[in-house]
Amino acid sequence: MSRMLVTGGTGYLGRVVVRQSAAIGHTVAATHFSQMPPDLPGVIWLPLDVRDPQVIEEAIGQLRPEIVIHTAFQQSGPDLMPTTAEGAGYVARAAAAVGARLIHMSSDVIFDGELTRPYREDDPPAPISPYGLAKARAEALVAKAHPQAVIVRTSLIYGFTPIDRISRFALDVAAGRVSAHLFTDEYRCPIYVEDLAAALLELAGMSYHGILNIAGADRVSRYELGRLIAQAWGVDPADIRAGLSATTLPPRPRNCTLDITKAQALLRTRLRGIYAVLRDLGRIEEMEG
């Protein structure tokens, strides 16, 4: 078992990584910033602002983790670039200084979504959104500061305990609490948070470095995803309205499908598509996909 540090430990993915890593016997430290940490036995929690390179250097230098899983990010607002991009570079530099294995979380929205095939690990970033730009910048900074790091590109992350924000939005749309269209021409590969966390922990024990796509096996549109989530929560999806991403401004990446062939060959963890997850959890009795 290893000494592990999880940044963003109070985030949606971070909490599951912390819980799973502690459950299998790792010595776990985790950071928090804007949210109070949960009470998890054996986990050391420390407040950390990833925008501050000196604080990061001191924390990682004192903890001397063998593995760092960097999940902390900001999705929008004035701190988007300082937190999501520059902060990732600071974490990578500090991890490299103590010889820690680093797994950095990136995103499928680093692409413009114009390819007609799934994106592979060697496809260069071409972001068209502020968040995509920040994540692409983060990848470059991490690769420079820590050449042995793993950069994991993933997709929409969903779960049930607690419900994720993407699923909550779909349920609000289905119930009429939010007026919105879900796009039929925008494709992603959503991944169950428990599967993603397990894959990251398995990857932490390997020597692989570089970019790796880890996402769900099913390619679904935003509209299809919304309907599936509504059904999984027992909500009638009939009132979910379809729309076209191509007609909206600002432009959004439409095809963010990730090719996960390499990860499927490398990992024992099953990267289930959303249809398999919902079947396995008994959320929907009869499904196709």
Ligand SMILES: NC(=O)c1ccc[n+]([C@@H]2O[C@H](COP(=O)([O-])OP(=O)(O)OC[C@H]3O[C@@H](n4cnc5c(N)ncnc54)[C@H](OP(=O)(O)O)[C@@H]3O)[C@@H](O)[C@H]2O)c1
Contents of the next structure:
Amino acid sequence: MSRMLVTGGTGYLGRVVVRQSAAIGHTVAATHFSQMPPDLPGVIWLPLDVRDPQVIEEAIGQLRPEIVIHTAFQQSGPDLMPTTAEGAGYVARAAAAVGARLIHMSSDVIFDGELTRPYREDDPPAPISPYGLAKARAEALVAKAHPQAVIVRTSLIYGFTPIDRISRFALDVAAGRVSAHLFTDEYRCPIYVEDLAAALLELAGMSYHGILNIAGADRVSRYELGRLIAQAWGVDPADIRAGLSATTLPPRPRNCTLDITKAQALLRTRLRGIYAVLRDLGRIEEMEG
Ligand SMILES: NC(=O)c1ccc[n+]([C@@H]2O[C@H](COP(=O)([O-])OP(=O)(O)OC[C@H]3O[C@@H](n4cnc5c(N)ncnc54)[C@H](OP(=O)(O)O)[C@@H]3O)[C@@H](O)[C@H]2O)c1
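The structure above corresponds to the form predicted on its own; please give the structure of the form predicted in complex with the ligand next.
Shown next: the complete complex, the earlier chain at its head.
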């Protein structure tokens, strides 16, 4: 078992990584920023701002983790670049300095979504949004500071306890609390948070380095995803309206389907598509997919 550090331990993915990690016997330290940390037996919590390189160096220098899983980020706002890009570079540099294995979380929105086949690990970033730009810069900084790092590109992360923000939005749209169209021409490969965390922990114990796509096996449109989520929560999806990403400004990456062949060959953890997850959890009856 290893000494593990999870940045963004209060985040949606981070919490599950921390919980699973402690459950399999790792010694877990985790960071929080604006939220109070949850009470998880045996987990050491430390406040950390990834914009501050000195604080990161000191924290990682003292903890001397063998594995760092970096999930902390900001999706927008003035702290986007300092946190999401520069902060990732600082974490990578500090992890490299103590010889820790690093798993850095990246995103499918580093792509413009215009490719007509699924994106592979060797496809170069081509971001079209500020968030995509920050995540692409983070990848470059991480690779430079820690050449042995694993850069995991993933897709929409969903779960049930608690509900994630994408599912919450879909339920709000289905119930008419929010007025929005869900796109029929924007494709992603949503991954169940428990599967993603398990895959990351399996990867932590391996020697693989470089980029790896880890996403769910099903490619679905935002509209299809919204309908599925509504059904999974027992909400009638009939009122979800369909729209087109192609006619929306600013432009959004439309087809960010990730090719997960490599991860499927490498990992024992099943990267289930959303249909399989919802069936396995008994949230939908037999459906196509
Ligand atoms: N969610 C998705 O659908 C999705 C899709 C693709 C890729 N990803 C990637 O997966 C990772 C995790 O995403 P998530 O949705 O689980 O994140 P999240 O729930 O938004 O959590 C973000 C975490 O970052 C921490 N944080 C924010 N600013 C910080 C700062 N300046 N210093 C230190 N920590 C800071 C937050 O701490 P506090 O809460 O304590 O403030 C929180 O723990 C991210 O790298 C993201 O890019 C996510």
